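Just the one chain here, the form predicted alone, laid out as C-alpha cells.
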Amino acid sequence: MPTPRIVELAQIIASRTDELKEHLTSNDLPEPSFSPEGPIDAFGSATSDVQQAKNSVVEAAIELRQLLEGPVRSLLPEVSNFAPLAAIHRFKIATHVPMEGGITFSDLASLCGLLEHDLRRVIRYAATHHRVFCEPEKGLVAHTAASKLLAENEMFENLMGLTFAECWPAHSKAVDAMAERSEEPDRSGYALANSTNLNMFEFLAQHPDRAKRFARAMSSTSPASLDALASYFDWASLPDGSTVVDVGGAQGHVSFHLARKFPHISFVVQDLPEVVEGAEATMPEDLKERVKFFGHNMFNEQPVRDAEVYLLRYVLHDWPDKYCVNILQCLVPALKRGAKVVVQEHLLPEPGTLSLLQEMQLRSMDAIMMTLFNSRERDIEDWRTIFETANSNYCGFLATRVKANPSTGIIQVEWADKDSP
C-alpha cells in the first residue's frame, strides 16, 4: 500500500528539518525565533543545500497545509485581508512601540491618532495572522521580530509603502481592468484604483513623495539578482573604456555595483529628468569620474550613440508589448555593429518545472505586473517574439542568447546593421 501523501509531507518535514537544526547547532547560530532579539534571516548565509532543505519544509509545509484544510480553504483563504497590516504601515505603529517592554493600547492609540478599539483590533489581528507585535500580558503591546524590524529599517518601511499603499488598492481594481480588455499601460487596476487616466509613472511624477518612496523600494534589489548581472554576461570582455548606457537605471544602484565589479568600464545611467534629479550629489566618491547621470525619456530616440552595451534591467516588463517594441526601437539609431542590448528580467517557466516556491514567485510577479503596468512578464519565446517585432523595419538584431536560473534570466542581442536609422 503507497505511503498517503501527507505522511510522506511530514517526514519531509521532518527529515530535513533536522538538516537545518544540524546547521544551526554546528556553526553556533541563533534559531529562528519571533522574539524581538531573533535573527532577520537565520539561514541567509547558508549554503545552497541548506538553502534548498529550508526551502523543502516550506514547500512541503504549505502543501501538507493544503491538504489538511482542503479545497474550500484554497478558495477562501482565511489571510485575505490585509487592512491591518495597512494600518499598522499608514499609521505608524511600530514606531510608537518602544524597543524594550511594551506600550498600553490606550496609550498607543493616542499616539497614533486612532480609537483604541479600532487600534486593538489591528494589533491582535496582525499578531495572529502575522506574528507582527505580540501582547505578553492582556492589554500591553510589544513588539516581535517583524514589527521591530519595520520599526528600525526605512527599507521595510519602503517596502510596506510599495506593497501596501501602491499595490493593494490597485489589486482590488485589476479585475474591473482586465474587463476592459485593453492593453494600454493607464487603464491598469492602478489607474483604476488612482481614478486617473495616467500610467503608474505618470501618476507617481506628479506624486513626489509616492515617486521617492517608490524608487527605495526599487532599490532593495537582492544581491543574488544582481550578481546573476554580473557573471551572466561577461562584461570582463568588453575593451577599456567601455560605455554601457543603464536605461531606466533609476538612481544608478545596478551601474554602482557593476562598476566597482569592472572597473575598466564607464557608465551612463539614463531615466527621466525628475528620477535622476540630485543623483549625482549622493553618487559614492570613488565612482564620480565613471557614472554619469543622463536626464532621457526611453520612448525618445536615443541620444548616447555608439556605446557598447545599452542595459535594460527589469524595465521592459513594466510595459505592454508595443512599448517594449517601441523602447527598443528608438535605441537603433544610436546602435554600432556589434552593439549588444542586455536585457534583464523574470522568465516564466513552463508550469511544474520549477520548485513550489520558485514558481509562486514568478506568477505572483506577473500578477503584480498586470495590477500595476497592465504588462506581464514573459517566457522565452514572447522575448524572441518582441525583439522579431522590433527588427521588423530593421533587421539588424541577431538571434537571442539566454542564460538563466530559476530567479532571473538575462538575454543578449546583439546589433548587425551598422546603417541604421
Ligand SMILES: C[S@@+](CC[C@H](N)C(=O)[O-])C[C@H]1O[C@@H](n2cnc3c(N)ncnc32)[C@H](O)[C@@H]1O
Given for the second form:
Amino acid sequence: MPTPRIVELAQIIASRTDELKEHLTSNDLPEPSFSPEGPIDAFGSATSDVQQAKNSVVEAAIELRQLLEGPVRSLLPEVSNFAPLAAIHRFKIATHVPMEGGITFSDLASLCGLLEHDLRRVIRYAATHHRVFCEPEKGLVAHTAASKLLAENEMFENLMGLTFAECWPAHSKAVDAMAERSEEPDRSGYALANSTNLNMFEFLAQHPDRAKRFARAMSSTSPASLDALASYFDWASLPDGSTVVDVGGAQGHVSFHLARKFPHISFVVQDLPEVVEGAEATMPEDLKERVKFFGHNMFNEQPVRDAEVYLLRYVLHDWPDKYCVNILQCLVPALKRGAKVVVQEHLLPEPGTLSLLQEMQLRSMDAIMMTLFNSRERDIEDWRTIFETANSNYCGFLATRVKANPSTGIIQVEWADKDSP
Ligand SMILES: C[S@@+](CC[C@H](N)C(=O)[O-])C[C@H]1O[C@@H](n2cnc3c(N)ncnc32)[C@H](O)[C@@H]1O
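Next, give the form predicted in complex with the named molecule, keeping in mind that what was shown is the form predicted alone.
What follows is the whole complex; the chain from before opens it.
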C-alpha cells in the first residue's frame, strides 16, 4: 500500500525541521518562540538552503492541516474575522500594555477607552488565533513577540493600518464592485467601501494622515527586493552623470537605495505633489546633491526629457491595462533613442509552477489589486502586450524573474525611436 499523503507530509515536516534545528544549534541561535524575548525572524540570516527547508515545513504543515480538517473547513476557515486585529490596531492596545509584567483587563480597557468585555474578547481571540498578547494568569494581559513588535516598531503600525483600515473594509465590498463589471479604479471595492467616486490615490490625497501611512507602509519594502532591482539591471554601465527618473517613487526610498550603490547616477523622484511634499527636507545629507524630488502626475506628459532610465517600481500594477498604456505613452515625448524603461513588478506564474507559498503570496497580491484599484498582477505576456500596445518603439522587451524570489521580476525595454532620422 502506498504511503498515505498525510504520512508523507509528516515525514517532510520531521526531516526538514531537523535541518532547521541543526542550523540553530550550529550557529548558536535562539529557537523560534512566542515569548517577547523570542527572535522576530529566527531564520532571517539563514542560507537559501535553510530558507528552503523552512518553506517546505510551512507548506507541508498547511497541506497537512487542510487534509486533516477536510473540505468543510476550507470553505469556512477558522480565521475569517479580522475585527479583533483591526481593533488592536485602531485602539493602539499594544502601546498600553507594559513591557514587563502585565496589566489587568479593567485597567487596559480604561486606557484604551473600551468596554472591558469588548477588550477581553478581542484579546482572547487574538491570543488564541494570532498569538498576539497572552494571559499568563487569569485576568492579566502581557506581551508576546507579536504584540511587542507592534508596540515598539512604527513600521508594523503602518502596515497594520494599511491592512486593517484600508484593505479589510475594501475586501468586503470587492464582490459588489465585481458585480458592476467595471474596470475603472474609481469603482473598486475600495471606492465603494469609502463611499467615494475617487480612485484610491485621489481619495488618499484628501486624507493626508492616511496618505502618509500608505507611503510609509510602502517604504517597508524588503532590502532583498531593492537589491534585486540593483542587480538585475546593469546600472553600473550607465554613463557618468546619467539621470534616472523614478516615476511614482513615493518618498524616495528606492532612489536612495540605488543612489548609494551607484554614485555616478542622479535621480529625480516623481510622485503626486502631496506625496513628495516635505520629502526633500528629510533626505539623507549625503544624497542631497544627487536626488531631487518633483511633484508630477504621471498621466501628464513627462517633463524630464532625455533621461537614461525611467523607472516604474510597483506602480503599474495599481492600474488597469488601459491606464498602464496611458502612463507609458506619457513618457514617449521625453524619450531619447536608447533610453530604457525599467519596471519591477510581480510576475504571475503558470498555475502550480512556483512553490505553494510563493503562489499564495502572488494570488493574494492579485486579489488586493482587484480590491483596491480594479487592477491586477500580470504574467510576462501581459506585460509584453502592454508595452506593444503603448508604442511600437518600445523594443527589446526583456523580463527576468528574480532567482531568489521568482514571483517577482525586472522588465526592461529600450526606446528605439524608429521614426526619427
Ligand atoms: C505602490 S506605490 C510604489 C511606490 C514606489 N515606487 C515603491 O516601489 O515602493 C505606487 C506609487 O504611485 C504613486 N502614484 C499614484 N498615482 C500617481 C500619479 N497619478 N502620478 C504620480 N504618482 C502616482 C503613489 O503615490 C505611490 O507612491
